[in-house]
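In structure tokens, the next block holds one chain alone, the form predicted on its own.
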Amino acid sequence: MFHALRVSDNEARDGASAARVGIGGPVGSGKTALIEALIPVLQRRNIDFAVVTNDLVTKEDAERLRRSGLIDPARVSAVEAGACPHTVIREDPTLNIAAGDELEARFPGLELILFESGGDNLASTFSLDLVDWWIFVIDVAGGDDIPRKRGPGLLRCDLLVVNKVDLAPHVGVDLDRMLADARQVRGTKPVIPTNLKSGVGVEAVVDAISAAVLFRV
């Protein structure tokens, strides 16, 4: 099923051997919390992989991921954006590029890099001179109505992550119609409903990065 998503040869970033991936999102959204929780199912699959966080002025997420023995401190590297999170990947991805350009310097092999943005709203959006693929994560407890707003983010991502799943009856949300909503407005571009707690959809979304830019399926 998502052959559709592959990411060509001519798209893909020039001079970069590592699959490159965005994950963005409102703050609080489960960005940090997916990465965690596909961490060992990528270790599982023998993906070849690093992560390179986004945050204000500090280094708050890859120090959690740093801590969580997950995965080797070393292959986390961290950016401060100084300035809104959505400036250092989409406007001037420079310090980001950079973040990747050195994980694969210090780690020949490397097949999959994730880029973690900073929390942000809805507008937020990656540069594919950045990223070759990214995902975008909403939460049911934003409110049932977010995929009716249209976002920029929610809507040109190659995959929409709806996340904590497990909340909906618990903030008043319609689940069914939450995801219904979110198909019909993206069309064809998937969507995954997630519980990262328990771990539901986790598998789906390496299914789908596999796809789309490791070529795997």
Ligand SMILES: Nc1nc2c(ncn2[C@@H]2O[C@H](COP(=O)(O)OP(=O)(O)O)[C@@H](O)[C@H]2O)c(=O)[nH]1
The other form holds:
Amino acid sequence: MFHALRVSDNEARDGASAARVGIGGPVGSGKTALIEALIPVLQRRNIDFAVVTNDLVTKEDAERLRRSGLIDPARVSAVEAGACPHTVIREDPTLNIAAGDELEARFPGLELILFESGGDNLASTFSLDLVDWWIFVIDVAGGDDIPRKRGPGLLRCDLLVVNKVDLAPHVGVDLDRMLADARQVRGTKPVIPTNLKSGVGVEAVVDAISAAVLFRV
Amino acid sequence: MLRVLQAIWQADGAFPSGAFAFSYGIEGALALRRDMTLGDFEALVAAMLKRRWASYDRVALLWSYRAGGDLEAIAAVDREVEASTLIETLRTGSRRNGGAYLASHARLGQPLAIALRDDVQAGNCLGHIAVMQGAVWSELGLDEALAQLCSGYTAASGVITAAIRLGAMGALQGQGVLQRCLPLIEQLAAQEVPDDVELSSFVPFLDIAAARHAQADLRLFAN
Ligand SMILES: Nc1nc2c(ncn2[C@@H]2O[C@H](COP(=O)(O)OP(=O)(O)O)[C@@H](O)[C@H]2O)c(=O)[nH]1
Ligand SMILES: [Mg+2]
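Right, the form predicted on its own is done; let's see the coordinates for the form predicted together with the ligand.
Time for the whole complex; same chain goes first.
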């Protein structure tokens, strides 16, 4: 498996002060639901944040977040992905970079920007030009063989979230086995099971973000 | 030869500039004319090159190129483009495309791109793509002819790539259209651009299509 090459300090993201975190994963796995669940926890912990969504068609996810009443709508930016959800986070992340820069200019105290990918397949990965750290969200209803398929997204992400654990009994998935498989293919990198309908695992995800990029424990 | 290589580098679709997310009216046009033939599409691209690119984007590009890195002069060209782009999604699309293009060059350490990006963030400049390209390409050492060829090529390949991604034609059919556009781009780029000419754009079908596209519930491209 390829890994990202380290860059020297002077090649790292210039001028960017807010930490940038990517949230990727297949369509419907719960990326927007995860952001909706993270918002109140981030607010309670006084973390100054904003969100950039990458919708495939229209601005559905951005509108859903803006209308949720959870977050100041000005803190949600939408980037259309031109029918290419992977291009906008990997080969050409410049629209997202510019959206992040613009949010930072508008909200000078910003500590964290979450980028929601438009939803792709198991091969999608984030460019390290764009994010410092990224989460990949899969769900149990997608099948317990997903970890064994070893997609690059699942292997290379900094945090793997296995969502919709509440659905395991309904879709005939052996959750323990699925989590064990995921941990086995990921070595020492973390895996967090979540149920975003009830909030299980959300605090643990915020802990992981805080420790990794906000240097708060 | 280095300046030719720089031009190839800038015209390459792999150079990240945000362009892939914009169709500049093509998505709307394909939705309006469901019976469009490949020949109709080719004629539309030719019309866009003649009556939008050559007389509008190319002129703004050259003015900005000739500003020789003077931020005030570049901002003045930028305001002119803003004021004369009627269709809102074409205007905002051009600004967002320009912002992404600047983000790329700024990350690569190009000093004028960094200054322009900061000017856009500060509200002193709007960042229209053709204007930003003219400014940065002049710094990179492209001559006027190469800057125009890069601009014309990326304009044509951008809309053709969008049409391919929308499933309107095959990848090779699209490359056939692009190949046949090359002599036209060369011919248009040879026309002189005096400093006192007006920016002019007249492709009503594409403009109307872009305006209607802005109202569509379902769309893949930003314009
Ligand atoms: N049962 C259950 N449903 C969930 C959970 N998380 C998300 N969903 C549902 O899954 C669907 C897709 O979620 P969404 O966040 O839009 O997915 P995205 O495409 O990855 O952004 C929605 O109907 C959510 O309500 C969960 O933990 N359990
Ligand atoms: Mg979503």
